[in-house]
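Just one chain is shown here, as structure tokens, and it is the form predicted alone.
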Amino acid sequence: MWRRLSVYPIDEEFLEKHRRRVTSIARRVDECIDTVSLYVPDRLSIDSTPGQFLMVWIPGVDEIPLSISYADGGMVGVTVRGIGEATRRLCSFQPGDRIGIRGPLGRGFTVRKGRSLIVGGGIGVAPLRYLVYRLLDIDAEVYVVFGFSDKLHTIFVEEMERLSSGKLIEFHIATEDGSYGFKGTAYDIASSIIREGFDMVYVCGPEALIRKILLLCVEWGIPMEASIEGYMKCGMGICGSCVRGVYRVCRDGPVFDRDKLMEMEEIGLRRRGASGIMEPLI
């Protein structure tokens, strides 16, 4: 006897976000010697949450995940550092060049009122830039700490400094070689001011930084969210290539709270590579 299979309703919103939309770059901003921000019109990203990402298709090269660094007025922006074949190719694109996008995807940061500390390192400051504006929109008290290797690789610094003369409470910048701001790391500054008391800590950057801030927040009993990386291929939770612990970064993250981060014992120590094998982080 034939058994009729159940038919599940199709989630049209899910399908719409995952259909590739080919669009043209409207604006390009060179942020520093190896990093650019690219802006494209996209109605689906208007209601995105900071921390969500887009799967960006570079014709003839690859499709890669990039955090949303800007979304307003019908435009969405991504910020990319040229470190591999796909990212270097994308960094060469100019206004009028065409790319494909899917998204916005994943779980973003919880945007809520209160006293917030934002800690970012390197290219990890990209989604935090978007978060800063969303927090300021709801009149949260925002303290920002950005860290970079040197002055030549700083991004969004002038923007944050302009905000610090208005709604932003404090902005701190650190460079490892001391060529700009405080000589040291974002962790050095964050660890010295976190005792002032915060309702939430947000982090994105190298996993060594995330791990240190995580342990600090556990010690002080402060809620925390961090955006982490995974080797993403599909961006929709099917391939499993981005699994960290028991979680899929593309669907369950990329933003995780303190408790979930503590479950991922490998955070800051090792990560799954392109082959699917766990590899130590250097």
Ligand SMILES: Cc1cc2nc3c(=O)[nH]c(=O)nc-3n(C[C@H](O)[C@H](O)[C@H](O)COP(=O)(O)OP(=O)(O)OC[C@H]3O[C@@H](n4cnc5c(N)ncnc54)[C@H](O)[C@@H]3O)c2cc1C
Second form
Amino acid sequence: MWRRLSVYPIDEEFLEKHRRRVTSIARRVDECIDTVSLYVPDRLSIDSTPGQFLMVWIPGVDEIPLSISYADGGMVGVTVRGIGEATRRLCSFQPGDRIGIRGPLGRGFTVRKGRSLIVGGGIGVAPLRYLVYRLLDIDAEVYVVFGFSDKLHTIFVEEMERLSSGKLIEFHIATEDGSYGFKGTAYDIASSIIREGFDMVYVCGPEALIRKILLLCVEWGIPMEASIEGYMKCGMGICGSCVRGVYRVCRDGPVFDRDKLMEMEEIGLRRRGASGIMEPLI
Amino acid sequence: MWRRLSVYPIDEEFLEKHRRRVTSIARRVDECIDTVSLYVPDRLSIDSTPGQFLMVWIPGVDEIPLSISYADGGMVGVTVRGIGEATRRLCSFQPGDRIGIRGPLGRGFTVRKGRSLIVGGGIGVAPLRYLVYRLLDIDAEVYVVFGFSDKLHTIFVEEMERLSSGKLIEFHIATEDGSYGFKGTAYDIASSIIREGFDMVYVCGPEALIRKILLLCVEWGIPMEASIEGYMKCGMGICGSCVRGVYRVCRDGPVFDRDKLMEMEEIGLRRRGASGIMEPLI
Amino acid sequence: MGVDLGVELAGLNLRTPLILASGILGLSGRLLVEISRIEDVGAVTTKSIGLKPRDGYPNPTIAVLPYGFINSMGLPNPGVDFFLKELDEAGSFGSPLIASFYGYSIEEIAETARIIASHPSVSALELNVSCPHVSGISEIGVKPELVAEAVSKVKKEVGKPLFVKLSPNTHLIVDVARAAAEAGADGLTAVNTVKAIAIDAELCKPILSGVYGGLSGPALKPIALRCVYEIYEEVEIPIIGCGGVSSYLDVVEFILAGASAVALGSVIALKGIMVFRELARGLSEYLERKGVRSVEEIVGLSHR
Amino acid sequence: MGVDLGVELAGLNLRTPLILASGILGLSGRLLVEISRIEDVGAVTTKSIGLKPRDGYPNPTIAVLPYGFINSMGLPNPGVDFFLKELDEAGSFGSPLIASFYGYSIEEIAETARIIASHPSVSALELNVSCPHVSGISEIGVKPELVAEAVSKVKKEVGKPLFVKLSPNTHLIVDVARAAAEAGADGLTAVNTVKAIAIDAELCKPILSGVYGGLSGPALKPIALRCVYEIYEEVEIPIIGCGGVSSYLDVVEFILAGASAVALGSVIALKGIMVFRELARGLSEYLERKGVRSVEEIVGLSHR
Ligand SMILES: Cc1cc2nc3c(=O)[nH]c(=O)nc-3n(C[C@H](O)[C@H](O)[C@H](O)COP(=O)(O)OP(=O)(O)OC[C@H]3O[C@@H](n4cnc5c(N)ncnc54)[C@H](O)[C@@H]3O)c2cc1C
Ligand SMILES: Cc1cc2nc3c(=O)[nH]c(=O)nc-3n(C[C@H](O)[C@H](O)[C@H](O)COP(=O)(O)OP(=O)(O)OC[C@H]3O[C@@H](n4cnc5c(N)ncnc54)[C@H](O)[C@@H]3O)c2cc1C
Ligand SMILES: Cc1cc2nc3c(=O)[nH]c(=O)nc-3n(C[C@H](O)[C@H](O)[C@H](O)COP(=O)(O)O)c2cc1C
Ligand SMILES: Cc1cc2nc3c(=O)[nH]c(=O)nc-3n(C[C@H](O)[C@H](O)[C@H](O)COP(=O)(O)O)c2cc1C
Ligand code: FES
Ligand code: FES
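Can you switch from the form predicted alone and show the form predicted together with this ligand instead?
So here's everything in the complex, that chain up top.
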């Protein structure tokens, strides 16, 4: 009745997702020297998909996109690496401090049964941790490969090792300096096991990593999805700030499949900054 | 969900009632030399109560309150006497001509089983005709007294006589000049039969008539309701134009009970005009 | 239980910061008295009154949208003389009566103010220079120098507090507000409606007989809130926030933006006059939750 | 089946009167080309481009209300030089490209116009003097004489059609429109957003980092419609209606008010880019039902 009258597309879900919910941090976990997980109570994130993100408002500072790294029992978690003003401020937040959240936003990973290979680099492991649990929920066969610069920057490794020793997943870890696990990159490990055959490869991390895995999967003809970044402002698909190729990362992504990633022609090479100018990624 | 978000009291019913529905006249019936009934298809009026009114928009001319005189089978009817610009224009309308309607608005009569006396004068019979049918629907005992100036101005009389000869109602009619029925007024007849005892007296017509019946009912201690007029603009209870005593005719009325009518202290004596100035009624 | 909501507004003592807006049921003296006596009502404002009676525009005078109303009443009012008689018979008010008035010239404004202010029931005046659908009214309200002149003329003749009701239809709203304050106005009401129209696509005609009307209700709120915020940055005298208030959160937002009180209009069509109770309760609970002891403590807090 | 929706707009031939509004997905050349090729898109407008790149404001840059958005992007844009390169690589457009631009002074406006207009993909220009949240922009847009000066300077240097995008935040909108027309503008876009704010009652702070933003979406519609209606009464050049269009009925209302075409913004967040199809279909069916053979026949019909 309302719809007929208003002639306005009242998308209740849309509206509710984008209203900023100011909430207090319930729990903080230090993951490594520069990375923290923060948990807040949230009803809406119960129905999220791994790969979806929240716009996290740090009042007085900024509002930034962060992938959901955990969602269960009415709590949602994000895992943030302090690399600039907003992320460092967030890393300093303690239980009781208030943030505002919008979301869950965007399209996440396809959670599908089968043999899945999860490849994460650095802070890119954040959405993948949530993905692992959702894949385990549906009894998928999960291979996880994480890579970090060094032992001091490893994230979720204990947790994955616990799952691994419980035979729930197969877990590989690489550090570039060899201070933990295999000496090398996640790509090195992934490229060596990929020939074992997988139904899906999931990736998140530095775009150089995504690009290399992408090309590999194209070569091997393996389905693949990656969560990529774009400069997010509106987070709702109208401002155009986050566009890569012809896709909006905030709405059509942040998770894209192999074909779309190829079509973009820019993965690992360049990306728009805040002004819209294309900046080289290396 | 929407409600929680919008923090605005979205009253769908309110909104839908007040959106002007432009519709074509489906049927026109000449009731007497200066009075016409017009019928339009309308879904919302199915749930109307006798005594409720429509705001009828005569495009380019005016929007005026008219009581619902009929509502059945997806059709709503109003009966209008041409006394000024808007009403005369409306009386000239033919099937196919377009009007806009808002409504049904206001509070109607209490439709209750028992011995009911319906007293109407002139065009005041419009809502009472609808009331008769609704009372018959619930098997009330219905006494109808209509009064007109003369035979040429009688309305719904054939219809009432048909109901009367079918023993569905008891019907009395008076004309002031005696050209039809009893010579005198509706009050004359009503005051003579009122002592027979009634559970409810319903009145609509000139305020002089309403006032006299009101005082009579107070004297005899009989429950009574009357539909009264106020100068309607917004029709939704905010502009204050229609206020009588401390009540809004458009929202709290147009039907009021005996106690409220007495409390107003002005029935039959004075009423606000378009500017809000109180004007004497005689 | 709850925080006391009393506020002082330009010398008036209000039980709550919730005021009945001008033009809302404000034609009948008896009804105004009735509303003024409701426990949660801080003050009531009359319909805008002019020197002479006005019938206003023919109907349709209002269009309902899902997110507000467009009204084009055309300032119907009985004129000062009748209105004072109305007040004579109305009885005594339970909270301050703010008399809204207008005029087509500085002289007429001053004369009307003098007459209305003479009535003992009137606690304060509100000068309407912002009605968007009657020509000759808002033309004054967009000119800071004219508003200043009108205000000083009125203040010369009238001892009671004077509010000026501002128009959101001009980029000069802060200038007008400042001019009014400097000329001696005791407070500002921000805002009146935004000029708007409604067209019926079936008839291919404007709906309102006056064509142009004023947008009120939720659609107006973010604009009205901005006006209050902007004015509070630049002008010292108290502000009555007005525009689209529908919930206690709206009340809170207006106060945080800088309003010392808030006027309610359109919401009354939807929630009825009992909305005063709902909003007062919500506001009081909010203050309690925040550990705040009076409304005044949070006036303009969002600027800090 | 259905009525042909083609319109001629200041010399441009549009397949439909439906235009992508400025600032909506208009940063990427490739995406603009993609949208311009959708069958029901009449024209596309770029994000407003300036002489130099701008990052815009920090987030939050948008607030969602049940009846619209408040955005305070702060005109992020890559600047003319980069943008022309972007267009070079974008491919060819399927419908006219309107390049929106701005400048902080008359000279800068003229220079920016000259550079952008030089690109072969650009069919027309739209001068944005109405962004409510970047200082130095809307200040020009409320001064008829400055707008006239800017328009004649641009027209002297640029042969392509020039639209001026107007601000609803001033009571002088018709004067600005007239000044633009007299100075040689080929068309007007009415309107940009209304200045507004949003406050978070929990944090007691403005939500947007730029504090002030612009209200778009349904709440803006009755105001935008009024602006189009008002301008159509006084000014002869074609108008692109813009503000809150969400359904084909809104499109019809804007055209009846006097718009020759209609730009879509906020609705795209809710209905996606496929809204062009829905609105085109609805408009075409409406015209058929009314027995009208072209959009032009009903432009401004509500004034008669
Ligand atoms: C979909 C998505 C999911 C993300 N998930 C995570 C995560 O789970 N954990 C995590 O630590 N980081 C994540 N990021 C990255 C994170 O958003 C940025 O690190 C953060 O915005 C940097 O802000 P800053 O002020 O700390 O740094 P700055 O010094 O401002 O910038 C550092 C880098 O972050 C980029 N950046 C800044 N603001 C934004 C923005 N609004 N949108 C996109 N990029 C921005 C800059 O372009 C620059 O490359 C994600 C990004 C996206 C797009
Ligand atoms: C609740 C209600 C129900 C009514 N039902 C009927 C009905 O069923 N049939 C019928 O013929 N008439 C009915 N009327 C009266 C009808 O509304 C008026 O006759 C009509 O408005 C006159 O308009 P006009 O332009 O023809 O006359 P005018 O010459 O404009 O006025 C004639 C009289 O009608 C009054 N009037 C004008 N406009 C209004 C208005 N907007 N609201 C109230 N009074 C107005 C004037 O004050 C004057 O007393 C009803 C009125 C009310 C309030
Ligand atoms: C029906 C109606 C009549 C109004 N009449 C007046 C008036 O006479 N004088 C005035 O200053 N404002 C008048 N207003 C404006 C209101 O006082 C108020 O400023 C506006 O409606 C915004 O508040 P709201 O959104 O709460 O309704 C009127 C508004 C409405 C809806
Ligand atoms: C996110 C966003 C960015 C905008 N950017 C611009 C801009 O750069 N230049 C401009 O002239 N208008 C800009 N606008 C205004 C729109 O073009 C349009 O005038 C306004 O949103 C009203 O239309 P709508 O209600 O359909 O959104 C922007 C609007 C939004 C919502
Ligand atoms: S962030 Fe605005 S479109 Fe994606
Ligand atoms: S007609 Fe406006 S209050 Fe009744």
